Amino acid sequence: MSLAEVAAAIIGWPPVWQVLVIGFLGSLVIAVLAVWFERKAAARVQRRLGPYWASPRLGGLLHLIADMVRYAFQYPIIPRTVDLIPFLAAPIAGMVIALLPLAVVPFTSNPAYWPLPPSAMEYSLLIALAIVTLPPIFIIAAGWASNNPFAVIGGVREAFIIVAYELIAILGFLGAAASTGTFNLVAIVEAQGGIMWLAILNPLAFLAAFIAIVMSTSAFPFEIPESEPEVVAGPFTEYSGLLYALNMGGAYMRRFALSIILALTFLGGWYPLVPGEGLLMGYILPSVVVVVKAVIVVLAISFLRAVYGRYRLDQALDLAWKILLPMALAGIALGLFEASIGLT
C-alpha cells in the first residue's frame, strides 16, 4: 500500500473518522451555529439586537467566525503564579477527552462500520458513559492550577455539580438500557423501531438525562461555575487567547457528544432511515440523521438562555437531589416495567 492509501485507511477507520470529522470539525461548525442561534434567539425573545453588523445578510453569522479568528491569534497571557504544566494541559486534555465518546458510539447498524468489535459493542453505552464523565476533572484542575480565588471557587462549584448531575445523567441513560434490556447502543436504537422513541416511552429517564446534560455542560440556566457577575469566568478566569477558546470549545464539544448519545438512546438514532450496504447508505447517511438530531438537541439547549435566568448553586443542587434523582430512579423502574411486559 502507498502512503496515501495508508493515510486514507487510517482516516476512514470509524473511530478516527468519528472523532476527527464528526467530532472535531463538526463540533466547531455546530459551536458557531449554536452560539449564533443562542444570541439571536435571546435577542428575539428579549427584544434586543443580536449579532448583525458584521454580516447583515447572514444575520450576523460571520461575527462568530471573527470571534474565533480573534481568539486564535490573540496573545495568551499566562500569570507567573499559575502551576504551569496543569494550567496548559487541562484545556487541551479536556477538549480531546470530550470527543473520545464519539470513538465508541455506533452511527449505523451495519457492522462493517462499527467503531468497536461486536463483543465490545455489547457494552458500548457503558463505555461511552465512562469516558464522558472524565472532562469535568480537567475543569477542576484548570481552576486549581490558576491559583486565583475566583478560579478556585469556580472549580469548587464544578465539583459540586459533578457529584450531583453526572450521577443523574448516568442513571437517566441507564433508564434506556432498562427499557431495552441491553447496553448495546445498536440494539437500543433497533428496539425503538422508527417512531417508538424512548423519549416517548420513558419520558422520566429522558427528561432526567436531558436536564443533566444541560447542567453538566454549564448551559443556561445552570451556567454556575462561570457565572460572570459573581466569579468573573470561574475556572477560566486566568485564561486568555487560544487557551480560553479551548476551554469554551471543550464545553460545546462535550455537549455535542452527549447530545449524540441522547439521540441514539432516546430519539431513535438513525431512524427513520434504515441503514443498507455500501458507504453512503450504510454509514454516511445514517450518521447524518444522528448528527441532525444531536444538533436539534444542542439548539434546544442553546434556546434556554433566552427564557431562563441563572440558578443559584443551592437551587441547582436542590433540583438535582430532590427532583431529578428520584425522577431518574423512577425512569429506571419504568424501563424495567416496560421490559417485563414486552413494550420495548
Second form
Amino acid sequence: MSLAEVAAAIIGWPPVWQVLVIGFLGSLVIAVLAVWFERKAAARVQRRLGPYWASPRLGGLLHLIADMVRYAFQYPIIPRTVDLIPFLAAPIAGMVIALLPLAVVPFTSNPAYWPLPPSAMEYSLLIALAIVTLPPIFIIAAGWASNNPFAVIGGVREAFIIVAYELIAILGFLGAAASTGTFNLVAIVEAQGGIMWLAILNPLAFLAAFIAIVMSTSAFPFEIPESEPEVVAGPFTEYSGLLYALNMGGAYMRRFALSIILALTFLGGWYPLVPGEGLLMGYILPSVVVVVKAVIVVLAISFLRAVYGRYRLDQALDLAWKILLPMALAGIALGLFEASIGLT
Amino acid sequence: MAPRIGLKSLEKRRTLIDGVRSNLHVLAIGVKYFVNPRRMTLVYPKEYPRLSEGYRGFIILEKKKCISCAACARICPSAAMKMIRVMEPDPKHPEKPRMKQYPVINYQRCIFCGYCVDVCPTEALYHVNYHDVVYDNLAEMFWDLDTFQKEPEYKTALEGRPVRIMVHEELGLIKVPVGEGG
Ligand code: SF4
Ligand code: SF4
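We have the form predicted alone; now please give the form predicted together with the partner chain.
Following is the full complex, with the preceding chain placed first.
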C-alpha cells in the first residue's frame, strides 16, 4: 500500500472522518456562518444593518473571515503570572474534546459506516453524553490558570452553570432513550422513522435538552460566564490571538456536536432519507441530512441573541433547578408512558 | 412621634404560565422583525442626511459686508475666531493702501455654537448646512482669509444620496429620499 492509500484509509475511517472533516472543518465553516447569522439576525431584529462594508454583496460575510485572519495573526500575549502549561493546554484540549462526541455518533443506519463496532453501538448515546460532559472542566482550568480575578470569577460561574445544566442535558437526552427503550442512537433514529420525530412526541425532554445545550455553550440568554460588562471575558480574559479564537471556537464546536446529538435523538436523524448501500447513499447523504438539521439548531440558538438579554446567575440557576429539572424528569416519565402504550 | 405603620403589598408572583407566555411573546416579536426588518441605519457615505437651512455647519465670511467690529472674535467662547490685519486698497483713495481688520477662523477650536453668526451686526458671517468635511492634517483646519470666504467642497454630496430623516408615528425613524433641489 502506498502512503496515499494509507492516509486515505485513515481519513476514511468513520471516527477519524467524523471528527476531522465533519467535526473540525464543518464546525469551522459553521462557526463563521453562525457568528455571521448571529450578528445579522440581531441587527435585523434590532433595526440595524449589522456587518456590511467588508462585502456589501454578501451581506458582510467576509467580515468574519477578516476577523479570523486577524485572530490568526494577532500577537498572543501570555502574562507572566499565568500557570503556563494549563493556560496553553486548556483551550486546545477543550476544543479537541468538544469534537470527540462526533467519533461515536452514527450518521447512518448502514453498519459498514458505523464509527463503533455494533456491540458498542448499543451504548452510543451514553458514550456520547459522557464525552460531552468533559470540556467544561477545561474552561474552569483556563480560568484558574489565568490567575486573574475576572477569569476566576468566570470559571466559578461556569462551574455553577455546569452543575445545573449537566443533569438537565443528560436527563433530557435520556428522555429519548426512555421513549424508545434503547441507548443505541441508530435504534433511536429508526424509531422516529415510523411515526414521528421525538421532538413532537416528547416535547418536554426536547425543550429541556435544547435549553441545556444553550446553557452549556453559554449562548444568550445564558452567556453568564463570559458576560462582558461584568467579568470582561470571564475565563478567557487573559487570552489573546489564536488562543482566544480557540476558546471561542471550542464553544461553537461543542454547540455543533451537541446539536448533532440533538438532531439524532429528537429531530429524526437522517430521515426522511433512508440510507441504502454504497458510500454515497449509505454514508455521505445521510450525514449531510444530519448536519443540515444540526446547523438549523445552531442557527436557532444564534437567533436567541437577538431577542434575549442576559440572565443573572441566580435567575439561570432558578430556571434550571426549579423548572427545567422537573421538566426533564417529566419528559422521562412521558417517554416511559409513550413506550408503555406503544406509541414509539 | 410614634412610628407609622403602613401596609406594603408585594407584586403578585409571576406564575409559570406568565413566564412561558412572555417568552413566547418576545420570540414572536423577534421573528416578526426578523421576517420584516424595518431598518433605520443610515448607510452613511452612500446616503447622507440633508440638513435643513439654518443648520449650524461651517461658517463662511462675506468680506464685503464686514465692518471690522471684532464682535465675532470677542464673543467666541472657544477663541476660534481671531482678527488679523491686512493691507488693502482704500476704495476712496485707490492710490493709498489702508490697514483693515478681518476675522479668520481656526476649525480645530470651533465648537459650531453659532454665536459669531448671531452677533455679527452686518450679517457678514453665515452657516452652510453641512458639517462632514474631512481634513488630512490639523494645519488645513486653520483657515486664512481667502479660504474663509469660500464654501468648502462637500465631497459627501458627490457620492451619496441625500435623505431626510423623519419621525413616523408607527415606524419610528424613517428615511425619505429627497431630490437634488431640496
Ligand atoms: S461658531 Fe462659536 S466657536 Fe465657532 S467661531 Fe463662531 S463663536 Fe467661535
Ligand atoms: S462681527 Fe461681523 S462685521 Fe464684525 S468683525 Fe466679525 S464678521 Fe466683521
